[in-house]
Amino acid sequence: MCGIVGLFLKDKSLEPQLGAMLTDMLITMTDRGPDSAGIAIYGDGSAANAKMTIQSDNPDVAFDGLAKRLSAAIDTPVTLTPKDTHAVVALATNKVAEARAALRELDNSIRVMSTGDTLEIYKEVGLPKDVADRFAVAKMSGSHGIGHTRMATESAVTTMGAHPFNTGPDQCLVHNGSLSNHNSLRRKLRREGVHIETENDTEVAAAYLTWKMQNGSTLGEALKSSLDDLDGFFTFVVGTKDGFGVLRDPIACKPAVMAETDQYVAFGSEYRALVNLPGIDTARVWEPEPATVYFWNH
């Protein structure tokens, strides 16, 4: 099953409402995936600083004094803003890789959910409403975002198995479907030096796109290549720092609907996820075509 939502805002005046609109869309998809949920928000950022969203099952202990210890480890000041089981670490852009390595040494129970200039990912086990409430997602602002409600099929119900997956700076992906060649592709990507943490097939798809773009492909080209290199059935919704993309496999057996107005582009696994969006009654609504890349950017 699983449910996917996405919202790309063209109208900057709607940015303060991004979290609220995405939350409503995500909760509507609860019965497609009640075991875990996650949301990726593309919010404020700057050229000089990056964000690292981290998670701990024991945040009161793990995050206590972590900013000071991490600052010392990478010899650069960082700030840490806790948000329930997650925290957002702000640090110099050129220190992200060093900070990720340092975290493994300081506390290997801390997991990195996302890195990038603008991206923050929040995900946990539980109903979408409960997950969204824990992180106050409805109060978040931003230019675009994607969300996922999971019904686990190929891996355990865990925080790390939940979507979205981030495998490159400011890049994330959610997926409805199943890949049949993810194990062999995971081994190949790891040999190529791509970092993959879980056994979830969706993370392999995200890592594949990262690898293709690291080797010179645009996101559109990487998505097109996935039609040849990924076996199975899938609907992907992808976020980048400035853009938002959608791709369905050639059979397109998983449900999907899109809507576009002068203010936004929206995606939902079902139309009912879109019904509360402003101006939906006059939006252009359509089902994305199989094996066709759709992409919007700022």
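Throughout, rigid core stands for the largest set of C-alpha atoms superposing within 1.5 Å between the two forms. Numbering follows the first chain given and starts at 1. This one's a predicted model, so the numbers in the text were calculated from it and none came from an experiment. First, how it differs from the form predicted together with its partner chain.
- When the rigid core is held fixed, the Cα atom of R187 travels 2 angstroms or more between the two forms.
- Relative to the superposed rigid core, the position of the CA of D130 differs between the two forms by less than 2 Å.
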Given for the second form:
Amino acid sequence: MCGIVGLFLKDKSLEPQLGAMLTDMLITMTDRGPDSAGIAIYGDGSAANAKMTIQSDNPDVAFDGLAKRLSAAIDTPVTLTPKDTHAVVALATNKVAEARAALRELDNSIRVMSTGDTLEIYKEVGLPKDVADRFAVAKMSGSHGIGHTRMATESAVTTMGAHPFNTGPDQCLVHNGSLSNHNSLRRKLRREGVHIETENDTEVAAAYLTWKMQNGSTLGEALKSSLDDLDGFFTFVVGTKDGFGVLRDPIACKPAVMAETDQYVAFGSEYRALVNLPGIDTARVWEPEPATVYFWNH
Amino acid sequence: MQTFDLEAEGLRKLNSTLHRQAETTNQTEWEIINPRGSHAIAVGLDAPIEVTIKGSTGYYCAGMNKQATINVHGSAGPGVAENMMSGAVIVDGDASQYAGATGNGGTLVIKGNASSRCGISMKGIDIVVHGNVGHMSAFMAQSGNLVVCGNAGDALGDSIYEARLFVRGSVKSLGADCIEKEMRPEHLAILADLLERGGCDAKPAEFTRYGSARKLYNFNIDNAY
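Given the form predicted on its own above, produce the structure of the same protein in the form predicted together with its partner chain.
To see the whole picture, the full complex is given below, headed by that same chain.
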């Protein structure tokens, strides 16, 4: 069991409250996933700058002077904004790949949680409320975001086993369920040269989507083909730069509820996650159909 | 009328209060406010009382009901009226997966749509759905009636034993051993009664009946010990 929440704002006046609304939704799903929690938030971006969210178990040491060292290594200005165990590195878009490689050289204990123009991912082990507090998620603004509360069934409770998983620039994935063919699929993807870090099943799904898209699929096509290539139970919510998507496996035993008003589209593993949203009493509330890809875009 | 604020007073107090109502109680009408999608609301009741829940409910609302009439003025989460024995549960909105699962008796009315596995392993319950039902509905159904005024999803009645399934609209596919059956006068009479109890004005003649072909393992006499 895990919990998923998602919120896509249509009404720009709600954007300053996105983090607060998502935090409230996330905490409601604590008893579906008290092991660890994570949030992907699509905030402000500027055309010239890309963002990398990075993580270290020893942030005081790892992030000290890192901006300077990274800047020297890739010969371009970077800024680094620490937030607890995470930090947001802002740099030119065309330097992201170089920065990723340079970080590995500078300090291989630093993990890259996300890259993109607007996406930031924060995730840690612990109760959802504590995780949200550590990163002050409630204070963040943004156009949309997704969150996850994890009850681990497949692999260890670790930061890297927590969701969301970054699948490409400004793309991320969260998952409720369990995949049964993740070991064979991991071997296949590794043979294709795909980097997979953990024994986690969702990381394999994320890597699969990334690999599909690198080979020419759109995100929608990659999700559709996952219905054939992934065996197991899943409700997926994917974040993209301008929206989010939802896919449930054909058996659809993992729950999903959606709500839509003029102001937002919201996703919850349960209706409980949605009850504090404005206008929920008159919202259109429904369950997404099995084996059907849904997208909402700005 | 007794009003109970679930948010203020909590689930345990609600259910224990409702459990204390004897058959002879004079507190026959209950209204539950602020359900906010909570789980296990009004579970295990055993008294002829009428409970109205003002809002949507989470998992397992009205499970194991005996005698009580439970109205949900909203939608219901997974497993509404699971294993009902008698009484009635009426959901004004939609119901999530496995509504009425393993129900032994009583009547479940869903005025919106029901999602997957509605009436799974039903054992005597009557279920009337005004809208559609999702895939694998009436899976391994053993007894009782499932009425669907809209359409049914994939694999309706898979591995069915003896329940009657009445569908007005389309059936995406039938499950193993489920077949279309003749609608005889006695079935029209049963269906008319179900529709009336379900508050549905559809005409019995518009429905098709489905049931068991009795060809699976357990029906083959050669498999008997």
